[in-house]
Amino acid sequence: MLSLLKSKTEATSASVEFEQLMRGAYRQAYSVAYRLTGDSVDAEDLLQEAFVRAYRFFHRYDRSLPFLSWMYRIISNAHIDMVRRRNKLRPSSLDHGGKDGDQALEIADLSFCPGVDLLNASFSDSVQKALNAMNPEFRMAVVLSDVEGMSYEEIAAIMETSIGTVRSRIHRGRTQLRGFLLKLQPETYGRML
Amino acid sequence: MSRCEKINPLLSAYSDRELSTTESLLVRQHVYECESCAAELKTLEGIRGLMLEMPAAPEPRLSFDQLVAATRPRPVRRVPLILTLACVAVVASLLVPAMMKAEKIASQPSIDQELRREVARDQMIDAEADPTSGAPLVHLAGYSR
């Protein structure tokens, strides 16, 4: 009985701790989710999925890693899963990409969304659209580096990979980004890039 | 592999100052000598600049509490215990007799084996040998086949 009460108290204190940490990380987690998805509704969906996963696996959270980095890891995995699920439903997908998805440039077709006038898209809109068309692993690495200002070492810890892989993902990600921007607005970006 | 092919994958990390001192020196020297790689480096820095210039993400539509309230953990599908036990019983009732039957069949000599043994026995009798030991049969006086 005593041990039951003790475990119940521990569970309650873990829930309180979890809520406090989540509340503190919410704004930044949303910001990354928004950059990854490019849309408020999708960002909320992604965050909800990440919250559920984080709550379920909170007992595995290693306190040596900052909570936000742990959340980014969960968001990254949830995002990759979400993109893969959606691609399975699409008639044209990134499935034909190479092992590392580096052929996404060849496949992604932004005209898939009907009614989107790419030429009239604003400057930041087109960058966001180009980001959306990227391979999800590359996108995460580029967002963490360029938007969140993280070091390659931190990104490697979040994405649970080597620094060499992060280096490669960021480089290939930026190359993909340039390709998409040139495809979206050749006149604007042809001069700049 | 050309020098450019070796240097190109390092350009982003170079512009992010994420290379070792030795690697940085190699890239710097190459970029100084190679116009194509210098242009590539400028482009990659331009891309990075575009990312940095992106406006901050808008304020979330939902507050933290609203988002938590809207979050419903996915129900974990639990099979009722009684259904699980019933399935185990059905599978066992099908599998156990089948396994016993298979074991029985395996232990029985096949028709082919039995026939072969009979032929061998007949051949031994014809050769006037004892079918079990193969020793020549001794004919007792007054006994004929």
Given for the second form:
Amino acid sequence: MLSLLKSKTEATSASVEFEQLMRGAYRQAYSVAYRLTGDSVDAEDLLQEAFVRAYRFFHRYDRSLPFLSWMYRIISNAHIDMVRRRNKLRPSSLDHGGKDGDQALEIADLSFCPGVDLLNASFSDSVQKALNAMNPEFRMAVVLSDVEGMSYEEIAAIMETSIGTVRSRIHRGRTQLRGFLLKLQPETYGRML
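Next up, the form predicted on its own in place of the form predicted in complex with the partner chain?
Next up is only this chain, free of partner chains and other molecules.
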């Protein structure tokens, strides 16, 4: 009986600790998720999936490492899974509704999303479009480096790869980003890049 009470107390303590860490990491995690997906709904879905995974495997979290770095790795893996799943999904027409064609599809009104307004203030549409067009691994490396300001070592740990690979992905990602920006708005970015 004593061991059961002790395990319940430990589980409650871990839940409280996880919630506190999650609250502290939410804004930065959402920012990264939004930059990876380019869409507020997808970012929230990605973040929800990442936090569920983090909670499920919180017992494996090494408390000597920063929680946010651990979360970035989970977000990165969840994003890769999301991209793979999306490639397997078959789109359906809004005109035909559900399976039987009679149901109307409900579309969320995203005209008011306070977090999106804040993020959009710091990135132009063309930069976000260019990020969305990039290879997902390059995008993750560029976002973690140039938006989040992380070191190559931190990015390598998050992406579970070598520092050399991180450098290569950042270089190739920046090259892709530059190319996309020059295509989207040559008059604006031709002078800057």
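This one's a predicted model, so the numbers in the text were calculated from it and none came from an experiment. Residue numbers count along the first chain shown, from 1. Rigid core: the largest C-alpha set superposing within 1.5 Å between the two forms.
- I170 is not among the residues whose C-alpha shifts by 2 Å or more between these two forms once the rigid core is aligned; its shift stays under 2 Å.
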